[in-house]
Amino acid sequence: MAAKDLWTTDPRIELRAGPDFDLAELDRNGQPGWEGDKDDGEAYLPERGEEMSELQERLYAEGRDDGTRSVLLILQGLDTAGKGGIVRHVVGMVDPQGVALASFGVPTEEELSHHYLWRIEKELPPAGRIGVFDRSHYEDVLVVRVDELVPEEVWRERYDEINAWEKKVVEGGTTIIKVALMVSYAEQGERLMERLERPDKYWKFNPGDIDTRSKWPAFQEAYADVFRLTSTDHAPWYVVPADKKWYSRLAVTEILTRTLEEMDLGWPEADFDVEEMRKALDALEESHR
């Protein structure tokens, strides 16, 4: 029995950061556009995942056939927001050979010797792939800003630069999907504490997370400016409430699947005579009987 589609609104409309978006008003425990509960969402997710997987295979086949299109999923969010869960539970539903995953941490000395977009551009997905950025160039207007790693006049110029760069990437054939997973202060605290109470979670905890959490207001202000200044027509931001992990995974799956559907992906035509190959295969089989 098919699971019910309980989306009342396309989440790309419901979650898009438009001109009037106010981060302070976001209900981070909400589930915008989905009228079902957790059980409904968890039942619908794998069904949608199967559809997404076939679409990803079509994209991959197109890339193997001299296609030029790709998709880039950018994941941003503070620690514990669930970026790893999206990679594992959403992107993990498609064939890994069609995925190009890149995770951006503290820049290396070599990366710091280049323009901040240098290391990002190196990881753009090739044709036919779904690229996934776990953090991205937005760290250079988030962490860099909050931790005062460069002067304000430097990071403030980057918004326009990022918009122009993303436009160039889109014009080159890559569809950009930018997702910000926004967890509440209380929920983040509970998730960090869980990492300290469970030995199997110690490896996820970084003492630096405490310092980051102490700067919560500054990060919220920085994120608000990111949404205000870099949610564009060619690369909009989707701001996803992240207190309910099942909802954030469901929403990202739906955004990705609907985007792939609208790409109108078909299967490449055979570049050989299909009937001739059938006859050749039949003859070979007959010779081995």
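Could the form predicted in complex with another copy of the chain be shown next, to go alongside the form predicted alone?
Left out here are the partners and the other molecules; the chain alone remains.
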């Protein structure tokens, strides 16, 4: 029983931020491009996941051969936006051996003693892998800007620097997919409150989350600039409404899968003589008898 594909538009077109993207206009409870409901989405997700998983295996095989290509999924979003859910429910659908996961928290002293891209560069995925960044160098123009951790003239220059750096990464064979999960203020409030109401969720709550929430308008402004200034042709931003978790997971799965489909991934040729190896294997059977 095949679930139906109810995408009316490619979400990579539907959700892509351009230079005139208006974050204030985004319906964070929306489901752009998907004409089904939640049940349709939840039925389609694992089916699409199977396809994504097969493509991932081809990418991995290519990397084991002599391929140089990789994929990097960058996840950004404020607390409770669902970054962890994407890792668990979307990335979790592919073979863990093909994934290189990195999470970027408050920088360590060693990290701070380097250029802000130093710790990021170190975690770039090797050939054949799907790298996943839970937060990234974009924190260096988000929390760093909002909390004034460096002077404005410093973070102002970073947008161009990031674009140039990402271009270099793409030229090295990595397809970059940047996903911002955008929850509404009301939804974030409910999700934070849930963490304070369920003892099995306490560990996900951090008192600093309240402080961050109190700076909501400044973060929205910082995100708007990120989308305006760093959604390039080589590394576009997809701004995903995230009040409906099922939608954001479905959309990211679709973006990843379509990206992999377009990479035209085959299976590597044998770099040995297949017939000769079959004979060698057969000969071994004989001798074992």
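Note that the rigid core is defined as the largest set of C-alphas that superpose within 1.5 Å between two forms. Computed from a predicted structure; not experimentally measured. Positions refer to the first chain, counted from 1.
A displacement of 2 angstroms or greater separates the C-alpha positions of residue 275 between the two forms, with the rigid core held in common.
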